[in-house]
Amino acid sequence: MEKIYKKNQLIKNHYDTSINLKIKDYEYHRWFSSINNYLLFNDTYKAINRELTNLKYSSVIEVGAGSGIWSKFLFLNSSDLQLYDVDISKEMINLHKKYFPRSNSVEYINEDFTLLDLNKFEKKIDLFYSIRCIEYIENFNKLFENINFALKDSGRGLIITKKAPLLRKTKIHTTNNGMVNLKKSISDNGMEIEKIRPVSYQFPVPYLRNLTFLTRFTNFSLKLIFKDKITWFNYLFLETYLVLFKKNAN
């Protein structure tokens, strides 16, 4: 068991340290400090709103909510929402509280979701929600086992996750389980995929990906050509993709 969760602890330590010591304005640093970052934010925002407007939910578990920038869209699409923010990083939870001060609609759980005692959530959750987070989690099978346990029959899951980089290694995206393993873990744990579609693209070569015109051209042209489809070719350029899945009724 120690091997399974060791990398999750690495993520916790990274964010608990970097938020306090290295990053003064996390939201600006992550999403608005460059044109490329803003493009990623905008793509993610559009993809989330497109799906949430078609879903009905009043109870949501969000894993890796971070500072809360994606949580607010849940509230825009539901007038009666109870949100459970599960985050392994205490510092990220503290940032989230700044977005939602004095909110009775958010319960904070500073735990590793794959180790969390979920008995109080058994078949009580309408929606599992995680945006650009599950690529940090080492054990996909345990992740989706827990999701299945918490979801009501016919409950949904909405995930946006990063694809493993082709030509570079990252220290904090430690697992990169991949789309094949993600699909298998969902299916093996009593759920079915309703859709998988691209969210954002980046040029896959290190350093060149930081050139704004190249990223903008790649993103624009591949969206125009492939729209909501993922093929072997545009998968090479894929930065993030969306997965919507459903728990099978027993």
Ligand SMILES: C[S@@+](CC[C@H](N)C(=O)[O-])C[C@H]1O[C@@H](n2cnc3c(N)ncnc32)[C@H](O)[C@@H]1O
Second form
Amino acid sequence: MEKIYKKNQLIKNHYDTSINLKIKDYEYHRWFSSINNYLLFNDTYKAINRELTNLKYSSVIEVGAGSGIWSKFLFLNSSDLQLYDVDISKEMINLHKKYFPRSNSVEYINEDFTLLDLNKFEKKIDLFYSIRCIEYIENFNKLFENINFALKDSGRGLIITKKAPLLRKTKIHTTNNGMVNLKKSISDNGMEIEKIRPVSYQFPVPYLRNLTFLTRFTNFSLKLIFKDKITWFNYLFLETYLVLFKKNAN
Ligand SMILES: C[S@@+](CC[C@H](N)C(=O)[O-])C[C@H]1O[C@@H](n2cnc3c(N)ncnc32)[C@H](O)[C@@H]1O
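For comparison with the form predicted alone, please write out the form predicted together with the named molecule.
Let us now look at the entire complex, which starts with that chain.
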């Protein structure tokens, strides 16, 4: 019998029970309800667009698309896209359907990606895409094993994920997987990292991070100084980062 990952199930329950009941407009709440949220949206938007314009793809698996705010940018950069939205939460898939135009170009799969039967995708996918989701996934190695299985030779992966916050334990994120583990899981599974770069910074002290001017100042100055590099120093302030990787041809 397949192992059920408890943490992944907790996340499923969280999204299935909290989203539509508590929040009327998820995208507004998540990305536009405060200046800090908007800055985060803007940083994420710029980072994604910068990569997508350089990639060629027509078949994409997006894991944890949520409402689909980042799915739209996939379509802007490809005219013949087939998108598979794999989401563990039924409610999040319903949300995607609510925000996103009905189209034959999107197929919904309500499943934990690490438990999904991927036979129909074997070596068929140009791009694995996941924004602000993999920090929830418990079984990291299985995640990258599955990605490698589904990607065509020389297929790409584009991920934006969260770094574990300093001085605070998160309840549902499994960010303890960490950047070191992420790099190892990618290379252990026959893929190679092309880029890792910062997307957004935050002030790493609880409560102070909510002060808009501190977040703005931290973001502005660290971007100016470190540009696309991640060093031990700016790593302390990092909130999210982008990873672009490639499957090696067998
Ligand atoms: C924070 S939301 C991100 C949504 C969207 N990508 C965004 O940035 O607005 C995380 C999403 O990942 C999904 N998710 C978490 N773990 C998953 C798993 N193991 N398999 C598939 N989806 C998962 C959740 O249901 C949720 O829709």
